[in-house]
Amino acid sequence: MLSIRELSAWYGAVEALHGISLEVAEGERVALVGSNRAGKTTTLRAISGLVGRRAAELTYRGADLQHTNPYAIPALGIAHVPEGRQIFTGMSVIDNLLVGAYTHKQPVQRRERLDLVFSLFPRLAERRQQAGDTLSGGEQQMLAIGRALMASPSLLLLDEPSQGLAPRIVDEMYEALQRVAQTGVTILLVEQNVSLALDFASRAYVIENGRISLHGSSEELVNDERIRASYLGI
């Protein structure tokens, strides 16, 4: 489904990714974890064409996403739901939710992803006018997945979903996105809560510095001794 072949990615002159590859299969759930400036944020940037990059391979279901301007991703199926929620503040809840429905053209469209979103998280269906900035932390990276979700993808970005919040806020956070995947829907998931991000997903990548380190199931790399050490406090 996603396939990354060498990517390398820069910030200007900087080089913050060197070379990396990884693999999402349709239906799975995929972590990259890592600490602080690992490159994790960069490589979903990169896959949304937000950053400067190259690469050997970068396609989505057969799309060259190198060629592809970031305005157009969307409309290929993926939803990048981004670090620090970055939603729109002067604008409802419903609006904001409706903005991330400008693939669909059609009202009925947006009605069941109306719909499909509220189910999922029914504490913005309780405040869908009320302004985006006035809604908990925990509430406005509600509104920033369900924004994603409007768009229909079959691949969601995840960046630091629980950066911020109250472990009971991020569990329901989970929970929501445990029926997500359910519907479907793959997802790569960044997240420095490695314990976290293992309980999720079924395969993980450790990216440091920039590049892979380690890769494999969730279970393997939770035995892993670097891992616990490094990541896991054991």
Second form
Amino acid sequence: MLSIRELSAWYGAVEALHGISLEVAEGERVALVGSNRAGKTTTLRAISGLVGRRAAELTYRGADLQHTNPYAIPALGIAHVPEGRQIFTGMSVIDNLLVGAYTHKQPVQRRERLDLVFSLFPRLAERRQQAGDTLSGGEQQMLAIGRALMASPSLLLLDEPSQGLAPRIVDEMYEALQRVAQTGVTILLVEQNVSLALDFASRAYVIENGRISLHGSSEELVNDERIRASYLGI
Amino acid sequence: MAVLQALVNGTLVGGVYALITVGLTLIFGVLEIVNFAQGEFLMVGMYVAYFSYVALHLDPMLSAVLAFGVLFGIGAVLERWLVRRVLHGPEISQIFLTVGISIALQNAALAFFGSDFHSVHVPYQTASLSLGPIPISVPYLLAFAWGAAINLLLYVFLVRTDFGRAMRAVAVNAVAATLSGINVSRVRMIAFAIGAGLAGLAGAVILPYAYVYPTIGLQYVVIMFTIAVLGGLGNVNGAVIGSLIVGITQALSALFLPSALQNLVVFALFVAVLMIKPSGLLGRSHAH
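For comparison with the form predicted on its own, would you give the structure of this protein in the form predicted in complex with the partner chain?
Below: every chain and molecule of the assembly, starting with the one above.
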């Protein structure tokens, strides 16, 4: 579904990714884990075309993302929930969600998507007229995920959804993400919280200094000595 | 009675100011560029209305639509070929570009149309209606009506339509807008074109009570910026409120100050507001 071979990415003249390869199959849940500044966020940004990048292959369902304008990528079925949520400040919850549905104009479909988002995150329904940036951190994260789901994505790119949130809110959000995954949406998850990520995903890649250092099933990785020592603190 | 009359006049003038300023505000809000050529867009709109009157006997209230169209086109072309190149550049380049456009337009007008003052003659030029004991100037009332209609239309566009929502989204977070599938460059081009078009439209509707000449834009640009900054640069509602405040303040202060000092109170108020709230009345408290 998503095929990446030898992807490099740059911020200005600084190369942040040095030829990574990864593969996500239809319906899979894959995690990309690693420490701060290892290149996790850059990988997602490179997929969405937000940074300069070059790859031997960067395709999604056969479409070449390197030759697609960044704004045209969501219409292919990829929705990216960016780091730090990036809510539209000063705009209401409902307007934030409707911007997410920008590429889907049919009213019936929009209503269905809204119902889905509100059933996943009932608190957004309660606060639909409130400005998005006045929500709590957890609610803003739910809004960012909801906005992405409004585009009826087949692949969801999630960047650190647990960042800065209380453990109870994190549990609540991952339960909602489980339900999203059960509707058939493929998920590529970036997380600093490795145990959370391995719990959620069936497969994971470990990224270090812009290179993939390890990959395998979540079970293998949980039991891997290196992972246990460097990331799980066991 | 005089106070009431001043309030009415001030409101009418304020409505026209809102029309003149709203384009500048829209452009700053969406592109984060200060367009110093906005006064010249207004000037070109005045000439469009003037020549429509001379050649076709079109009333400026109608050729306002034509002026909007012409300036929309000019705005789109300028954004596509010039403004876009400096959007991510240093502010100094942005200032040089828009000041350069303004000088170029002034001199083009001077070269093609000469330095003469021109005006139009419409039947309602000196007409007035009476609201009880208060006379209301018809050309001001018509210009006010255009201002009110345009601001209402713009509000509905920004709040109710997909494209308007996209424009607000681009204004606050271009990256998140891109991730939502919005073509940010195109939205910016159209916002600039609408902003230019509105200045052109404003130029046409003030023509029944104003003269057009190549440097007329300079006369309006100061009041435009005063209002835009007073209301909170980039905030469309702020521009409307700022316009009414400035219009009414000018009219009221004319009651007890000589007209040469008409703007003294406005600028004193302007400085006072910025001392208390530097981002303007409805300004964003945080800059991007």
